[in-house]
Structure formats: C-alpha cells, structure tokens
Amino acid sequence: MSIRATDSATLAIQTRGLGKRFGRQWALAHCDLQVRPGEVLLLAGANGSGKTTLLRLIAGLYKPTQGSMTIYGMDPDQEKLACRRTLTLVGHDNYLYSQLTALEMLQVWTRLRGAELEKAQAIELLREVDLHDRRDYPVGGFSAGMRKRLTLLRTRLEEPRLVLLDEPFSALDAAGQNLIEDWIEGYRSAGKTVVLASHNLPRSSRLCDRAFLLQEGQILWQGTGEAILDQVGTTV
C-alpha cells in the first residue's frame, strides 16, 4: 500500500532520516516513515531490531541522534507539549505504584492529564478489562497480566489521536488479547492511528494495513500484513 501524500501536515507520522545512537552503537538509523491518520502500523523484528526505540523516539522519550519527525505536521523539538498530548505510549514500563489501588491509578493518571474521573466512570473503565471487582485492591498484588490489562486502559483514558503499543498482546491470556485487539479496530474505526510493536505476528498482522521488518535498527522490508507472514514466518 503505498503512500502519495507528502506533505508531512497531511501525516500522522513522518521520519527522515531518523537515528538514535547509544555510545558507538545505533539502535535504529535512517528510518523514513510516512503514517497516515487512521492508519495501523505493526513494527516487527527480533529483540534489539530498534522497535522500541523506534516507539520511543515518536514519543518524545529519546532526542534522536540525527534526522527529522514530525507528529501531526508538529515538530517535537518546537511543540514538545502538544506532541505529547495527542499521543500515548504503553511500553514495557507499566508506570504503577504498588502501594495504589487499580481505582487511586486510574484517577492518578487523569489527574496527571490535567482532568478528574468520576468514581463511576472509573469504575466502567475497570469493567472492560475485567478488573472492576478488584479496583480496591492495591496493584501490587496484581498478576502480570492483570497489571497489563490496568496499564492499556490509559489508552482508554486519554483519548489519543496516535496510540503507540510495545508489545500489547504479551502477558495477557487470550480473553485479554481479543479485546486489545477489539480496542485497536475500534480505534481504527475513529480515525486514530496506531502503530504496535508485536512479536506476536497472527494476531498483530491482520489487525496491521502496513507492516514493517527492522533488523539491526534499519528497515529492512516493508508490505501488507499477509505478506510479512510470508517473509518471516509466525513469529520474528
């Protein structure tokens, strides 16, 4: 599926060039991206291919090393504030604080937005992922997959216009896979753009209209999410 649109006000994401250097070693170099609005992307590579660090860079967390990106025709450098407010990341830093209670860090996370959430409203939000009978317990006891399921609902929460995913499919069981997956063909539907790094490459590929391989921190193929089946086989 190839992009015609240029003009990087018209795109969701655009990269140049892009590069981060850790030391001597480049985790990702002379990535060119252009992401449409409403478009789901999938990242795939193996475990230090530059997925992450791709997904960090977007989301203002590292300062790149060379090259340029713009998020919604905005430059991160100049409107570090407005970038950062029409996106989310969930990584694999789950950002909880033990000693709260599912229903203290949905409110923790609001309020961090500048917002308030009504406890009812809360309490809806728990029920999606399954959790609202345990919103007064403190996450700490939580299991890893009842811990992923409260970090994705800040996706929820927030109401981005460019969802970023690290690996959204691991730790959860396959109840807890099918509705992030419902989330991200819901966020399609509304004209959101998300761009998900899986190794779980069945379930990521049909949800995906473009896939990416990375290998080494460079692209090293790009296609349909059928075809990097082909590519690469079911899991990278």
The other form holds:
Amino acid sequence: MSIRATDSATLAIQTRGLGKRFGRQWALAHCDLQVRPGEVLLLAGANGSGKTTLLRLIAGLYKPTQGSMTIYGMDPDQEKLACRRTLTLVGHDNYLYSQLTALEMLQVWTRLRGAELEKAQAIELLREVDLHDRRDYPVGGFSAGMRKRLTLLRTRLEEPRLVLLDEPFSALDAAGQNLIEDWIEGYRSAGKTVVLASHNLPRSSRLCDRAFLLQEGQILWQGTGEAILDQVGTTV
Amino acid sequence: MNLIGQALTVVRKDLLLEWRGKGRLISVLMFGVVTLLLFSFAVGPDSTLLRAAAGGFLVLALLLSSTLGLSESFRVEQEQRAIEGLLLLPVDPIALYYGKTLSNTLFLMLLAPVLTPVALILYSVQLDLKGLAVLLGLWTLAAAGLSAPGTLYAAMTSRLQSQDVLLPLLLFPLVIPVLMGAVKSITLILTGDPMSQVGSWAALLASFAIIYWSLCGLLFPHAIEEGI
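Having seen the form predicted alone, I'd like the form predicted together with the partner chain now, please.
Now the complete complex, all chains and molecules, led by this one.
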C-alpha cells in the first residue's frame, strides 16, 4: 500500500506531517496521508478525533499549523482557486440561505463558479434528490434531511475531481442514504476521489477502498474497509 | 467568470435576500427615524439650533443605522454557514468583498429617501431640488465610505457573540474622516454655502471612500483566511 514520495504529482492528496492547533489543543497532528486518484477513503474515529479538521484542512478552510499538503500536485496555499475548482466539501453545515428557494440556491452556486444552469437542468438535478416539487419553496421551510440532500447536490453541480464528505449519511432517511451510496459508487467509477468521514461504519466501510482510524488527532490505524469493522465494531 | 461578474452575483443574491426579508430594511429605517426624533427632542424647539445641527443629526442617524444593517448582513451569511459555502467555491474573496460592500452601500442609500424628508420636516429645513440632488450625492459617498470598512469589520466580527458591541467600537474611530466630511458638507447644503466649501468637503469624503474601498478590499482575503 505504500506510495513513493516522488509520485506526489499523480496523487490526489498528499499530506506530510500535517497538523492543526486551536489554542493549546492539537486537533490534528503529524498526519501523513497519501490518496490515489479514484480511491474512496474512510475516516473513522470518535467525536473530536480530528476527522472534520482534516477534511477542512484539505478543503482549504483551515491553514495548517504544521506540515504541508498537495492536492493533485497543487499547493493549496499557492493555487487556492485552482484547488477549489478541483474539490468540493459537504460538511456538517448546509451553506443555505433560508429565504432563497432550492432553485435559486443552485443558480447562485453555479453562477459563482462562472457557469450557467438552465432551469430544466436544475429541475433534473433536484429530481435526483426528490426536491423537484419543492423547487420554488424557500429552503428555510425544509426539513434537515431535505436541506442535506440539497447541499449534497453541490457534488453533482460542481463536477469536482475530489469529493470531501463529512457525515454524508447523517439526517438522511434510508432512501437518501442509498442515493448517496450510489453517488459515491458513481464517483469511484468516474475516477473521482472521495474522502468521507462517517460514524456509520457498516455502510461506509462497504464503500471504501481504505479506512483510517483517528484518535485524538492522530492516525491510530489504517487498513481495509472490512478490517475496520473488526478493529472497532460497527460504531465509533 | 471575472471578478465583476462574481461580485454582481453576490449583489444580486443579497438584494434578493433583502427583498424577501424586508424586516431588516424596515427595522433599520425605523431605527433611523427614531434617532432623528430623539435628537430633535434633545435639542428642543429652537429651530435655529435644530437647523444648524441638522447635518450632524442626519449623518449620525446614518452611522447608527449602518451598524445595525452591517451586522445583520453577515448574520444571514452565518445562519447556516452559507458564507463557507461561498468560500468553498472557486470565488475570489475580493469579489465576495466588493459584492457585499456594494450591496451594503445600496442598502444604506435606501435610507436616504426616508430619513432626508423626516429630517427636513423635523428640523425645519428648506431645500430646493438642486440642493436635494447634491445631498443625495453626498449621502451616497458617505454610505460608500461607511460600507467599505463596515463590511470588513462585520465579516471579522460575524462569528463573535459580542459582535454588536465590537463592530461600532472598531468602526467608529476609523470612519471619523468620513463623518467629518459628511457632516460638514451636508450641513453646508442644509444651511447655505456662501464660501463654496462643499466641493472640498465632498472631495475629502470621496477620497476616503476610495481609500477605504481599496484598502479594505486588499485586507479582506486575509481577514477571512481561516473562514468567517
């Protein structure tokens, strides 16, 4: 499983000694990670183990306190916008404006990326997440699951090479979870890289090629998806 | 998409949000009117004194209203961390800044059609159409001069619980040149300008607006480096 350091340009993600400190507390420390394009990677660990911090560091929302990182060979510090064109993150928050409709939210996101989204295309996208009937309703009236589904559409809208998902199954019903599972399989088939952090190990371990177990900001263990279930059971 | 296109998308989004939730505009307008009323009560019925202070009162009403409007403009961004969703897109933070600043300037400009007539009536000031047009121009410059640092500070303090206290504390000292320029020039318009001094005060106002727009635009990407 080891990847030579000289392959960094061909790796989707490479981190070297990456760490993030908040005040005196290290949320993540000495994280060395190498992810190949097309891989699906699972980050598991208890609350506060550093999963979200790692995802936010990769997404460029945090500046590392220590270490360095490349995304598809690019330095996020030097090529911030190019990196953001490459990846998308769907985190715990929904990134929505309560007073805008589902359709308007998709249009704002698309326009800011410099593209245009026809109404018919937007409706098709909303149909995928079963929100097409609610397209003209303000998202402030949506349930948590509906908001999550709308936000997850960003991964379809933006066509990124690297998809970062933080607890993608939370707040979703069984149908929603199955849909996200299908999407992740689709991303793998399309050669996209997926890094997901999840507490839903039975479902996410099936999907991943490799799994990492984090504890107190450090990588404690790494192995296959099946092996992580033996390592920690079904929930962390 | 270029910087201007992205900034205009942000303005469009903000105006739409403003239109949908008219509460912010109405409450800020009411706050401005109440402030003007309180100033007139504080001075009393002396119409000469009221007229002389009308420019200052009008600009203070704009300043106090602006802090409410500015902090509210980032509250909607923080509600479901929508601003983070924008920062994750390949959008230049400078475009985000100028989009937000422009929409905040437009918002403050909207106060003029209500606060100006109220002030003219309350403080017994008569103004011809030309004077009114100049006053609106000065108001626009003052709004631009307040919005630029106001947007930067509102973004920086938006995640803090003490935003309502911190924002005026940070903003007021910085905008003193804008306040001086606005008060002097608007007072001259309202009370008469025999020495033709309005032009130089307006130039001071415009200069500081340009300086703030340029400087704050450069600082904004650093201010939001760790997310806002």
